[in-house]
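Just the one chain here, laid out as structure tokens, in the form predicted on its own.
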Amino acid sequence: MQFNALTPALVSAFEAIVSPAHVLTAATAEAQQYEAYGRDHTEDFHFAPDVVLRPAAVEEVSAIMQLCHQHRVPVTARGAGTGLSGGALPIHNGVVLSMERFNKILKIDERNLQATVEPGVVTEAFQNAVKEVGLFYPPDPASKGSCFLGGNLSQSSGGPKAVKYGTTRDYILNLQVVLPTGEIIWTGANTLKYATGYNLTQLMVGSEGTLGIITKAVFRLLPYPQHNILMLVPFRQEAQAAEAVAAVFRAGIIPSGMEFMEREAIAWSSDYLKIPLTLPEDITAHLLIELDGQDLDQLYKEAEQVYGVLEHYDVGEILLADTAGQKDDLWKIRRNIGNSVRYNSVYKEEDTVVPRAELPTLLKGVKEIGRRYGFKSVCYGHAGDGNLHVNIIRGELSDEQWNVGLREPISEIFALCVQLGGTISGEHGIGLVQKPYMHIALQEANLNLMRGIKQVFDPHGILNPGKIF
């Protein structure tokens, strides 16, 4: 795909749309601020945009897209920049369209358990706002304190509570979208059922900013669960920790969180946060198990059932968090594993997912592949839904090993996922870094259908080019 360079006339046109204060270039912006728009949390990549635009109204986004479509200028939409697949990196330069000023919660509809929000709202801020009126928005990615809802929609983000409540995809009812041509559409209706033609809402969710720019979203909500129980379970064999996950579900329990952390993951994170945590030498992995609901007595009964399941495994002393502070600390440790790994080393994070009962086989396979190819991995993730984050640590690997030598072992890890009935990304998306592996998960017929959809939405290929395919 051929794109045109940005011209001074086009920059002037952008200034007329959003005002000069919200048009940033390398010549006009503070260097560190401008550089940040070319990065996300994917390894150490950086791609400099030609210009950063910060619109605040759907009409401004529409006018920008019309100009870029007309002049064949690439556009990369950006949220908070917390992505891990390179999805918001402007690899063809051009325009970065930052949605940071779309930061309003427009309406919380308590009667219908819905909320209408803009894509630049921070996920945790949205959760807190609906909680104040007794409502619950479950998707909670690890970066919920900084990531934007628009980015969550782009990747169909999940998080620990996905095991019981589902991912972002399960809570979206309707979207306002600006198409690459500048047209503004609503994708569906604010209803729980929708059988009126193709479901464009679900097509947009997880499309990684390649089909349109989301400017409003209508989410469904739930009543807020009033009680929860949290336990940290140490295992002497990490394979048993993985095996226990499916056993808990077979016992009829559906936890609201079921997180796996191998020893190094939890140790690095507790050290990074300066939260003291005793780790006996014989412990190799932990499960963090949360139960939630409206009836505390029922939760204690379920906890007893979980204890009954765990008796069949070689576990250490189980920690039952008995204060809100202790619960917060345990969740902080889990949510900051990625940050702690990043603090220790550049890394590649593979977002593998398999049916939950296959998790022990996947974990064993990852470690065996690492031994054969000579790399270290730190593994953790949402064990309850079979989603294992495999962090390959750069450490002392050479540039050649890091940039080329890891392709084959990563391919083997993904092939194992597919063999086990899984796929190559559960919640981080494909973006830039996983696109070379798409053929492992999908047939060419699948990919051609996706390319065809992209062509219909974006005939000039200007929207987030170079991603997914």
Second form
Protein chains: 2
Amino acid sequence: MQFNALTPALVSAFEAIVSPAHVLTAATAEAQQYEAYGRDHTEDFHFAPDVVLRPAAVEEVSAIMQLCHQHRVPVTARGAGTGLSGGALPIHNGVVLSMERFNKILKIDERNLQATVEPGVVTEAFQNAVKEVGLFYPPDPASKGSCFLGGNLSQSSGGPKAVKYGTTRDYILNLQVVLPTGEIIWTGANTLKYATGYNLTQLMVGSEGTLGIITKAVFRLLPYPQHNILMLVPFRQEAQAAEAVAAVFRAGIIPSGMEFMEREAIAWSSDYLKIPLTLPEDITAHLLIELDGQDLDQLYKEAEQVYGVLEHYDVGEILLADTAGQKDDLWKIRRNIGNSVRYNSVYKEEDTVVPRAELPTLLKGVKEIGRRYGFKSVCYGHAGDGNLHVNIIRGELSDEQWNVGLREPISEIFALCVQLGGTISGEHGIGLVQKPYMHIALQEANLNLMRGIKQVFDPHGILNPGKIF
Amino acid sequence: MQFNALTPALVSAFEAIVSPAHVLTAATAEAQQYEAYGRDHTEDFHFAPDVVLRPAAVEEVSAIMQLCHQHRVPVTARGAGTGLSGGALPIHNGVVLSMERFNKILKIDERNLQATVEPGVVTEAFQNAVKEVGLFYPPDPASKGSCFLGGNLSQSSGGPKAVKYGTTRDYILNLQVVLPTGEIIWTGANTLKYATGYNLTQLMVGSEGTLGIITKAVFRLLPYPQHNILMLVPFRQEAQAAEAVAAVFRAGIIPSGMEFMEREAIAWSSDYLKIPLTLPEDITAHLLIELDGQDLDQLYKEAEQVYGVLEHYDVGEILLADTAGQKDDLWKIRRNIGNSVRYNSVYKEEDTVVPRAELPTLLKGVKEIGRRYGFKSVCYGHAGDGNLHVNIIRGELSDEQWNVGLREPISEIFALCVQLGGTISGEHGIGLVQKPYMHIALQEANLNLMRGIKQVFDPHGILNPGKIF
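Got the form predicted on its own; any chance of the form predicted in complex with a further copy of the same chain too?
Let us now look at the entire complex, which starts with that chain.
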């Protein structure tokens, strides 16, 4: 694709659309603020946009897209910048389209258990708003306190509750989207069932800003589960922790959380947060298991069943969280593993995913590959979904080892995932960093279909160029 | 699109691929058998295929597709022929590709709660097979005793349990697909989460055989719910039945079935089945409500809550099904409404869907439109999903009234759906019969995107031509 550079005339045109206050360039904006628009949470990458635009209405987005389409200027949509695959990085420069001003919850429809939102709403703010009327929006990525719903849609983000409730994909009903030509469409209908032609809604979800700009979203909601039980289960053998996961499901129980944490993951995070946690020396891994529902007695019955399953494994003393504060602390530790790893070292996070019973084999394989290539990894993640986050620690690795030398072992890890029936990303997306590994997961025919679909939506290839494939 | 007629040379080539026993033509096959391949359950349509092929291996499907792609011969894949939108009708003649010999359950993976099947497996046979090992495949279209999983995938079929468990779309993990060129791909991975490029799996589901031929499917499964409670609730006012639906959900209860039946729907079906049912004269509609779960005490608590909600409405005596036989009878009545209507008259079935709280308005609108245009309808369906099947009875309508005169009122019904936030098909698909109404639900830009996607997968347009758009 050939792109054109930004002209002063175009910048003026953008100023006429969104007002000069929302057109930022290196020349006009405060340096630190401007620099931040070229970063996300992926390693330590930085790419400078030519201009940052902050529209607040769908008509503004449409007008911007028409201009960029006509002038072949790249457009990279940006949510909160918490992505871990480089999806929001403007690697071909051009326009960064920040959706931060699309921050309104437009409607909570209590009769239909639905809500209409703008894509710049923070996930947790949305969850809190619907909880106030007794409703529940389950997807809860670790970054829920700062990430945007639009970003969640772009990657089909998951989180701990996905094991029972599914990912963002399972809650979206309908999307308002601006196509690269500036046309504004709704992708579907506000209904629980939909069999009216190709499912454009599901095609948009996970398309990482390469097919259109999401400007409104209609989500379905559930009744809020009134009670939950949380337990932290220490294991003396990592592989047994991974095995116990499949056994709990096989016993007929679907937990609302089933998180795996290596010893170091939990140790680093509790240190980082200064939340004291006793870790006996023989403990190598933990499972954090949550049960939820409308009836507490029922949950205690289920908890007993879980204890029954765990009896067959070599576990330490199970911590049953007694208070809301204790529960919060445990979840905080789980959610901050990524931050604590980042605090300790630059790292690469691989978002491996396999059928859940294959997790012990994957974990063993990751460690064996690490030993062979001489790198350390901290592993944790959504064990109930078979979704293991492998954090490769930079530590003392040289630039050469870090930038080039890791390609082979990462390829081996992904090949193992595929061999086990899995794939190379469960919830972080492909973006920039997993793109070189796509051929491991997908045949050329699949990639060609994706390229063809991209061409249909975006004939000039201006939307988030250089991502996915 | 220009298609070519079948040549004797092509027929010989097909015989070499699948053996002569599985190449049926009007000349060689038994007349009645052959005729059946030109029909499905949609009204009384018939279109004759030039040839029926019954392959049994993916390599055979691939070889057939290569030939048809090269020679521009239309190919219409066919499951059990129970579709209600004409999706399996070969309206441009050519090849009917019957998937009836792809009838094996290849693997039930108890460790991962997954199963791999061929598309010609009957839905209920699959449900029974997984139930034997304590697992649950929820989607249950009314025709589950005869329809194929492949057909369910092509339409994203639902059924009563969709209200709690979702439709076919929510259970598919991965598909093996033969593209029109003969290339064989897997669309995704066998994982619960997937963020590895565009979701081709979800794009295939509901694409009605227009993008590729499904030859294998990997479904996720759940633990089988050990208990259920079923109640039949008679209402004196139809609109109240529809209102009560939203109220039950608002009370925090998600039933595993929430079916609406007009008086005539239930009366016709119980007559047809010769299952006696007392219907007091003042009863105009029923809700069939099912609750399911692993714990019977818990279900009784929920049932009490449902009774609490229903107290606010003018209901007759609630029938709580006592025995497995009584439950079977009630579900049989529900599932055979379509058959009983067909037994009484030719009919058109509209698969309207709206947000669930809009159901009373939709129902009122349908009846008003019927009065205005002089036709009778029998309405029933999945009220919990806002999915109302409107059966327009032919009765004494003339050919002209039936074939042309109904277009306007049907358009009005669909326009009402869209106005209420809904669409023109919830679970039956568009196929042939809803195609003229697509512009009511979708903008031209949406249809153009769909046409573009079709072109990417099937550049010669040979797969199920003339359907959807």
